[in-house]
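Here's a solo chain for you in structure tokens, the form predicted alone.
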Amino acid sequence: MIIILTEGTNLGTKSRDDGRAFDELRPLTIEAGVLERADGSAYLEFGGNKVLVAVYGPKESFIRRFQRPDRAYIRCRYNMAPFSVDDRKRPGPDRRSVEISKITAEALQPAILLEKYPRSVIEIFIEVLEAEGGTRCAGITAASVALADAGIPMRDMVVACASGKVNDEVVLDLSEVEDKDGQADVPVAIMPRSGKITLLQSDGSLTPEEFEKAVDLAVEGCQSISKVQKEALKNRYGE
């Protein structure tokens, strides 16, 4: 297991309700290869989030709508367990989980060499066991480690992190309370080596200057999280 608490740079004496600096990540843990029967897997704890990911494939697709003659198809399922939130969630997919499943597949797609596996499918199952804000970013980050653990050829890892606006301040890695009560949320996913952005969303009210600052802050957070991804894989497979 790798545990990291990324220290924020000094942005002044102000801090958030949980004591973090404006540019400080929550504690992060990633472990690769936690499931024996999956082709690849990963477990992530990010603040109060606990996320388990399993990957299967690439394997031949027998479902016509998933077949692509020139590349593999990514089939992603994001699911929040009924016990993952304070108020018991109704089991099964809802509109939000379907949307996040689609967003996750699209964020991971640029990094995977899909053209190597025509008419195949890569299945990604993301199970949120406990949720505390930022589960889509946590799922993308863990899924990338699971894909690497499965030995699927990739151009780079994908790592995700959100920033946002809380009490008129741009902050990194929103907690659940900040996500619900804040003024804006900006999830970002990148491929760290190239810096290419594979996911960029914005919800809420931001000035152009605040939006640019939020994106830059999220990218910096992604770069820090990327180091933990690599350490998780080194722990699994050695140097």
Second form
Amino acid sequence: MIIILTEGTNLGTKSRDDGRAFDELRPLTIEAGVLERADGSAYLEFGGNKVLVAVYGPKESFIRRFQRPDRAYIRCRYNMAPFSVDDRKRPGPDRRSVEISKITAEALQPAILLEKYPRSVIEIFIEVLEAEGGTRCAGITAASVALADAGIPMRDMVVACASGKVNDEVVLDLSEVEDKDGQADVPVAIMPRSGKITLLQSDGSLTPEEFEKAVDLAVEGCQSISKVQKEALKNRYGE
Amino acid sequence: MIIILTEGTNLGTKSRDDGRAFDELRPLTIEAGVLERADGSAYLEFGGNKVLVAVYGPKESFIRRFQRPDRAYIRCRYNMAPFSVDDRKRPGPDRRSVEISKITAEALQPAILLEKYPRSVIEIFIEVLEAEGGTRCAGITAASVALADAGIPMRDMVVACASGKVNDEVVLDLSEVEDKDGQADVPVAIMPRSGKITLLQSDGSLTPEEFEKAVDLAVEGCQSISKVQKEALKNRYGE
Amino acid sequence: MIIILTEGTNLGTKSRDDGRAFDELRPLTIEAGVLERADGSAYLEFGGNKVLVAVYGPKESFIRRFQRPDRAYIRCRYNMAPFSVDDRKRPGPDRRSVEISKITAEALQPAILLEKYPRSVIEIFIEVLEAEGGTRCAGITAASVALADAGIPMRDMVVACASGKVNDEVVLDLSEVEDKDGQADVPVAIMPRSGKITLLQSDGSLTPEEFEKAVDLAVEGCQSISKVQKEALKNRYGE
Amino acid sequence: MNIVPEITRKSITDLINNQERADGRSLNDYREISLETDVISKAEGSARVKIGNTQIVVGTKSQLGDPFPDTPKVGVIITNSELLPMAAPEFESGPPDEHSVELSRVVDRCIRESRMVDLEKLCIIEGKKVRMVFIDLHILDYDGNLFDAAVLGAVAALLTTKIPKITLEGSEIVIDAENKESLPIRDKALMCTFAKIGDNMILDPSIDEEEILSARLSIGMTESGKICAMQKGGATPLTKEEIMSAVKLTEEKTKVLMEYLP
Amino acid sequence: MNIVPEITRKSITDLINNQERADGRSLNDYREISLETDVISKAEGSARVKIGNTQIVVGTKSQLGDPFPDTPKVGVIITNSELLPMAAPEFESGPPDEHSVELSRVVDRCIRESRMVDLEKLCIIEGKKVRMVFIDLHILDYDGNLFDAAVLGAVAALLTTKIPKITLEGSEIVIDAENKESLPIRDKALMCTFAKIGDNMILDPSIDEEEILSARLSIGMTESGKICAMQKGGATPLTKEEIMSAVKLTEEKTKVLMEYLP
Amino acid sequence: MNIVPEITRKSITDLINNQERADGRSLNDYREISLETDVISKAEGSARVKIGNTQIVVGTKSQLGDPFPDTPKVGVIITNSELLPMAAPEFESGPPDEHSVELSRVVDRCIRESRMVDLEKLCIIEGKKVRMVFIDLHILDYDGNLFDAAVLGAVAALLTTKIPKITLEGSEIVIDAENKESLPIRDKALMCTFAKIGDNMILDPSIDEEEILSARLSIGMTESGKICAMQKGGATPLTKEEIMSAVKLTEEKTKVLMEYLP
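Same protein, different state: after the form predicted alone, show the form predicted together with the partner chain.
Zooming out: every chain and molecule, the one shown earlier first.
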């Protein structure tokens, strides 16, 4: 288990709700290999977020409709525990979790060598045990570590982080309060080697200039988080 | 697109809510071939009713339970758009639409040469975009045109029309208001060449004599509507 | 149709709500072979309980997931009619009926020679037409007769009966009122030849001594009920 | 769905073309009918009906509920049927399929459109509270002709239903479960079902006949001879003559069925 | 899902790599667009939109409802879409799948985050009663690029929606269905969708292009040039440059789309 | 369901017939147990429990609700469990299956029948408003014996639950989220589960042992030694002697488990 805090530059920036600099991440820890039954797993705490991911596969797919003759497909389920949010959430998928499951699968897919496993399925189960803003990014970041822990061959990791606009300022990694009261939220996932973007959403109101700044900031955030992913795998498997 | 009005005889009959004669149909237009992806389609306006039908098939059936070794089966779905009625309808099937889907399939089946396509399915999707009394009959009439547009071999067309009892009088083609305040509603479908009846329901209170009159009137209405169906196909395919 | 009442010993025991002795069963009748379509069936009345059971099979199973290469499996459905209880029950399974279906299947399984029918299924449908306390035991007792009526080879019958604690006393066969106001309820099923226990639950508060007494009492009750089962089959098939 | 062997189909059809039936009935006979009422103590009304080996238990229950917004002055009757998997090897567990939905809607229309129950008398407070009466059809054994059995059982259950007296004291609704009253019944209605097989229409099809029928016609008729419901089924058309002669026969046969009612 | 033959994939890709498209468009052209409003009399607002052969009917309806506990002062907009089985051979009946959910959520965000409708004006009694506006997207014919067609249709329907006037008289809510008023509209927003195929980003992908795209990017932009929604799809990454040039093109193209609005 | 190879079945059974187990435990030992509480800040009570590699997170939340009509004076506890697809390759997404339903109902009975929580103190206004306490069992890793782990985690979560103080001021219910109080706890209860394999009953079956067990017996017992819940599972019968000796062992082993509670 490792803990790092990305130091913010804090050069006279307006103070945020929780005192962070505009480009400062919340405290982050990732641990790989935390479950017995799953083929790979990872546990992540990011600010108040607690996210657990299990990976099964690659294994034979029995669902014809999804099977592909030339590669594996990804089955991804993002789920929130009933006790993870302020008001108890009813168990089972809702529209939000269906959408997040879909875009999470698409964010991870470019990094996985699916073509190595025709007619197979790789299952990714993301459980949000506690939510405090940014769970979809936390889920992607943890899933990438769990995939590596499962020994699934990958081109690169995938790492995700949101930026946004709060009090007319573009800032990194919105907390729950900032997400709710803020003006925009821009979740981004990248493959850190190429810097290419595998997930991108924008929700709120941004000029194109603000949007570009937000993407740049999120990509920087991703690069920092990427180090914690590597550290987690090193801690589990050694150098 | 064609528009015809069946002229009512109006021989001193009591006037109806919308001024029609007892045996007068509402204005009717049918257009064939209105969708790109479907194999056949038709759009119908009948009074305030707007109904769209798509047909797919005959195509291979993958559902064992329904497959027949010696013929195709019909899968029919009657559905109302949420905005088609006064109070928004919740999306998805309800008991009414399940029943109408069933009897619509049975009304169309005698006209289709199902035995030409063993192990196949013909799919009929009826969407009610706006409802103003008589949608099940409108759906059957439009579906028959869509089946012909899809090139599916048929013994005859099927054409449907309701009659009923309003203000103690047997009348043709009940409007929404007449259906709601009326004493009886008798939807009928026929194959116009033989005059044989493929759909028959009766809802309300009728003496056997009134019922017989209602059936006769509905059959006459069907014969008139049948001309509009043919016109629609002529407009699309020429003579 | 046969009717027997197990005579209670009634040696100065505290009187119960319905005047029964502590070890007295409610009136019980069982009739075998009451349905036309089912392969086997039984109808049971036990106090105010009315329970009907149908058995189908052994027949080929088409559900791969449940199929076993070396034996049949049991599919059991316990269901309450909407009108069987004081407040109308919504149709369809609830959590209670799912649990009872499961433990009923497990209670019956040891008695059935499943190994005689590889890749097959035996279906048991239990309908509670009227409920007055003790329906799960009534269902098991009737199901056993229906299985025999279906000609399914069995090691032994299975027979079930509950005991419990009411007014600080251990008593046999709780009525609905006793079940609701009582301190504990202990449903038990046995195979009467070996006396072995195939269903056991306990719900409420009992010392280990009271629990042992409750089990002994329930087993005695089962042995009495077992005679009625045999009588029912004799009435149907002769000696 | 059962696939009926061609030979069975042929032998049943040949018999009917000769005006005979496999079980010895004439074309216009019902099988043996039995009807008991008050069979379920916890229901407010109940009946067990058998037509041949087809067996249905019907129970009714009333409760307070809100009226539909467009009919604020009348009570509500809700008919629900379950084709229990117990009743036939081809029935499955799960939500009602189209056959079950059709059955409950046709039974519902027959009862509602006959205006058998005076729904206005089931209104407690206009626009606010009405009685809702649930009719639950529990199909136990399916040996053909569910429609007629279901209507017969439902009507018998309604006729014997006892609901608690309800009075208004100021704005309070007082439900007096000790004092029960009957439902406000007016005209009764029953249903006759015909099957077209070969060249003939036969009454009360058995399961074997249902499986080979080419068309089905169910006609609901009130004691006073009004048609209150009709439903054609099956994949073959009917002529108007066939329909009208079935109507004629229904006038006669519902009178016979009425005699079974309590 | 359709499996596209390798040869089709190659020919479409080669064309696009040559800055051409199968239907003769340039990479940054929309297909023919048509938009009618007030097409459904029973809806409060409605539109029929076509982009190429993609066809959607949108209807709006308002009703009274409870506000969400955490936003007691604002009305509610609910966007629902149905990829009807009529619209394409690959669509199935049943509850909304992930594609349908994504579509309605992206359309919903584009409309909500543009703050197009002044939701505070839809509040009737703070914390108790607000107006709920349902936007129902009925997808009739699916020939690619549902996102842009859906937003265009939804915005047109909202612009033409007439809701009953509501006034408060004491604690009574008076709904005056005779007097209708428009929705309180502020800034409008529309959406442009790009597909990455081969080395290029193309605007408004047709069905054939959608089936072979490697990435998709949908950008919602207000009349005043603010990005209000964005959604990447597809299994291939994009570079920041690709994204920013799509943003730039969206500024230009939403202006063109705006001209179709009523 | 896993099909266990005959050779595995035999080797586990042989060991147990020799009073040994694959992981070196004696027949009546638990695997290593760990229990942390207050692991989820947004829950009102929470616990993470591990027995061997079986891992469950339990969270509790309370809210106001209506009492059941037949118990107007007492609060409500609702236990829900999800066998997450994450926890084992054989678990599937979807509505709770019979295993999940059985688990939550047995845990619920163990807690309710032990009368551990004084439900009368959770009543706010008789017949109108009571507290509802949700216990959500989130099964993360399934390595056998969910019952004992679930009860241990649920009880620990309840013991550490802090709910907002609620007072009545006239007819107003005042929820004071700043001032929290513990649940009204009385007698505690825990559960011991036994598996019959070969000729022996063993405590705390691992996943491998569960897959070959012939019968399962779970016994819930209070701190004061009362049996509050019992559930037999599996397809083989048990003798009364086997049951009573399991009861005896439970008296001893629940005392040991109690020591893990906060």
